[in-house]
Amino acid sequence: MKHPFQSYRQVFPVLSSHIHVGSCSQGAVSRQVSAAIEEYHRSLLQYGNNGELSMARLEEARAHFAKLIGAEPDEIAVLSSASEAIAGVATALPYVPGKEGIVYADTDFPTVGHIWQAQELFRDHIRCIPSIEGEVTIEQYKEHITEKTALVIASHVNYTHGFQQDLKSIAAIAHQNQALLFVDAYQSAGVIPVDVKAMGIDILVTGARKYMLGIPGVAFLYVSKDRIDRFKPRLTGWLGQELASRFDIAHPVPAVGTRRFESGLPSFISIFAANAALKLLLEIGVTNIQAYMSELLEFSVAYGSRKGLNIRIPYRGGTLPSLLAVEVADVTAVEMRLRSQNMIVSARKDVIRVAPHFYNTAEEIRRVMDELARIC
């Protein structure tokens, strides 16, 4: 099987010495990455302040994520994680009699559940809906949305098994009802094209840690030009205000657009990082990346069905974009006996996760299947 980006295996250091494809959790480190980070790091050593340069990287990481996702900049919000997006949302939303409902489904995020069940105005409007073999449909989203839903939240790729949802459907369902969808794009950000105009997605949320390449401390959340007026964010801070306004105590006059969910300052560290990431991403083309990883997912599933392992496949209809779980039965017991082996991968619940990105091989894969075949 050809490798499309053979070069690209050289700026990232850890493929020289380990079979990585833990992506799902973290994704490998590039050169330019590393060096963006000695570039915050040197510029501290040399000026004792790079606020200037450290603001520039954070504008210019905000529009190369917008443009990732097919967003206007001032769409755009840079946060410190995926939790703080969600309970931004989740604070600000307005609340309405009649127009309370909350729908999200047990295969998300726990987070997901966590912040929305600690909001006492919306805890009791709420509509979990119930996975069929760690699924949720099309048909369960048109049962559980209704006229009286303001918010569903959707995972574009389940974090344990990878199961795809059709987002634009889920949109549709929203939208028909007055409802608002909000995407978890954690697990497919990087790895799978989003155009959140086209998919009609009115708030979005990822990190930069997985498949973008970057590490944590940098989330990036998306709300609509066309929602964004109805937020009042009660998660906010001085770069969450206009400019006239930050130093005002007594009069904050929130920024426009999606900014206005920022509040102090961010990691700027992690923004160095996120920024130089994106550029990779953007320079490679996720279109491109989904290509070859369809191709590479392809054979994975092939050869580790004949090795004997357990994957689980979704089964009504969604498609696997990255990750594979295979069933395992001690899965931190396994996830070590890989590591001892050069191998990352990312241990959850009862499946070992193999996760790889555009810089992965099919001899690789090949690799750890065999290692998986001989421990199950």
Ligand SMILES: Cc1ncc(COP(=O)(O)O)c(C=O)c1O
Second form
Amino acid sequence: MKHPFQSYRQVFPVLSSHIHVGSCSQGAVSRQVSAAIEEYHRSLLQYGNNGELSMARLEEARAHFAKLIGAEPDEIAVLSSASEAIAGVATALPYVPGKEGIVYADTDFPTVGHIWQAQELFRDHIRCIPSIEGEVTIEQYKEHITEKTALVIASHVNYTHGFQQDLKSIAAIAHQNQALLFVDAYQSAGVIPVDVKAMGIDILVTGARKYMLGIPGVAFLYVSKDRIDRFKPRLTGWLGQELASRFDIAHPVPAVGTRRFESGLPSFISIFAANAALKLLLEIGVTNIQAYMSELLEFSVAYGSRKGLNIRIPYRGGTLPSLLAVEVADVTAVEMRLRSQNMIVSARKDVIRVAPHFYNTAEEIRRVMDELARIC
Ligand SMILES: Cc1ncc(COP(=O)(O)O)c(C=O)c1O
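Switching from the form predicted on its own: structure of the form predicted in complex with the ligand?
Whole complex next, starting from this chain.
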């Protein structure tokens, strides 16, 4: 299989010594990201206060992410974690009696359940859809979303086994019921194209450290400009104000756009990293990445199955998304054993997740699958 991104491999130092297929947890760090972290560090050492440069990089990162998902910069808030973004939305959603239903699935990332169950006003109105063999069907969404639903939360790609959800259909059901669709794209953004407008997504969250190839400390929250007025953040602060520079303690006015969800100074070092990572992704193009990834994942499934591995794929045709889950007996021991062979995978529940990116080759996948087959 031809690797169209061979020349990019040299910008990821870890690839010279390791097989890195753990992007569902932490993507490989590029020289560009490393240089951006150094730029932050150097500017502090040289100028003492690097506020202007930091704010410039923050705005660049906001604009790059907006471009990645087909949004406008004013529709993006830059936060510190996906959990912070979800909590921000949960505490800003107006409570309307009779229209207070929250729908999510038992396969969503646990932080979703933790946050909504902590919301006293909403917690008795949660419908958590029980998955069927790891999948939540559109029929189930139809059954659980009603005219009482205020918000539907759905994962674009499942974090354990990689099932990709049909977001357009869920958006249609949500909108027929005057509910909003909130998408968790942490396991897709960076390798699967996302167009929030075309897909009917009202709110979206993702973080920088997985397939977006940054480091921990940055998450992006998109809220459509058509929906933003109904949100009055309670998790707020001076940077969420329309005019932070007025330093007016008495008259808070939330920012017009989604930056109203921001609070205080963010972790700039992570923002510098995210900005450089996003630049690289945009240069390569997520559509190109997806085309290669689906070929690579298909090869992985075919090769792994031939080797006798149990690959869990709740998959209904189309392109394979971003990760493969291989069933093994003792996931932590297997992850450690692979690490001792310089192979980075990610254990979750009862599976080893093999999560490549555009920089991986078929030969690397073959070697990981061979090792997994030897262990199993
Ligand atoms: C799909 C998904 N959503 C949310 C999270 C939580 O992200 P954070 O730690 O930034 O809150 C994760 C983390 O692994 C995830 O995989």
